[in-house]
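Take a look at this one chain, the form predicted on its own, written out in structure tokens.
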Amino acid sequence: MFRQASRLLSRSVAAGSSKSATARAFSTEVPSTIDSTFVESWKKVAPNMDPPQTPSSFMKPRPSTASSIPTKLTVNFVLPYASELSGKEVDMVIIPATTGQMGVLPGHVPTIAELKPGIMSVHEGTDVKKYFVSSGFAFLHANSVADIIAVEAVPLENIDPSQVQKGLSEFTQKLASAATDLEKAEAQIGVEVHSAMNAALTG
């Protein structure tokens, strides 16, 4: 198995050594159409059957990165739901990523960071806008592009203080209780998760 691999690692390279060196596309490069030569291709394998669709095919295109830094940051901020941001133009956003609060400016270098659990505020001049999120990931794009998905989020105000009271002194009880590792982990989520909006709403 390890051998056939090899051949096929060096059969893969010296194809690509024979074109000419180039470097790999960012995703603003990317069109967002399906590849002509692979609808041919696979009209020859399944004449019958309609080529399948591509993730690209239902995303617009990213618009290119400008040659100076914007003074705006464009924010997509996306729920499995529901969308709240779309397109939206900011001067700031600050996430609760795993390694620390992260301040997102307009310019920023491209990452990707995952969240922790904890405070995502949406800065507009003096307006500024709080939302707890539980997890999920920021995608930050070098054309001043932020993209942040999270698994749920609620605004700050929506929060009831005596609910996560409440909701922390089970999870707390439970975890103390627990008889096995699945319980010991369920309670453990639910202490982190009603701790950081304790320490937000608290904060």
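On a predicted model such as this, the values are computed, not experimentally measured, just so you know. Note that the rigid core is defined as the largest set of C-alphas that superpose within 1.5 Å between two forms. Residue numbers count along the first chain shown, from 1. First, how it differs from the form predicted together with its partner chain.
In this overlay on the rigid core, H141 has a C-alpha that sits less than 2 Å away from its partner position between the two forms. Once both forms are fitted on their rigid core, the CA atom of K44 lies 2 Å or more apart between the two forms.
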Second form
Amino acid sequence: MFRQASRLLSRSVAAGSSKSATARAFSTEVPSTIDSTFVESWKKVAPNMDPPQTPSSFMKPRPSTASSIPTKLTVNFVLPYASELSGKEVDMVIIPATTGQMGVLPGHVPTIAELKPGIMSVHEGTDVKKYFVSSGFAFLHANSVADIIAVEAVPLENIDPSQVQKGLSEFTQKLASAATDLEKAEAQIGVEVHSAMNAALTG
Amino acid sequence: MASTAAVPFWRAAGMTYITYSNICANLVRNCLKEPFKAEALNREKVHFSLSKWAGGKPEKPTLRSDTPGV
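Moving from the form predicted on its own to the form predicted together with its partner chain:
Time for the whole complex; same chain goes first.
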């Protein structure tokens, strides 16, 4: 009986995959496409068991993109130990992407940006809140929701300038005297992070 | 199809992104002003107990309670 099942399964899967190879649906449209021939064959073979679920039946449809650009950007800014901003509606955020400071307005093109150590500023009316972000990612979605994740993000007032200077000179020295590739990389990271902090404090 | 995209220097030196990110975070934490620095270092402490198994039985566990290292 189970040998039959695999033959039936492979038959209906082959039929399904040749159809769907050309017309791939996006996950916004997916959930209701249940293969009825498969379900019928399944019921003949194993009438007391529910047909298996497929991953798409567990997926929630992607939130639909509004047809007109929303006026506010919804920001979720999370750290491993705290949720700094959760669903906050703002006018703009400027994120320190590896490709440069990126301004994000409502209706921004969906983007995934890797962040470098730098300042992230959240603009709400005339309020500007700045954080120094150590590194992370920013996911900008089509529905004007921005998910920004960072490992460490601190308000600029909490950074000690003397420590930054000390660190900068220490790592510049290490970079000059580094031997292996790994040491060079670590020293370079140190120099980059401290220079970014320095620039953030003085800029 | 070019898979010769410029790799970041840390990737070229054999480091993974997580290692890079953790190093950056540690450097930032070390440059904080006093009350925040102590809080951050406290928050990042890890304690774990490690035991090797031999012949189906755990041997004596070793306790590691490092302050944040990489």
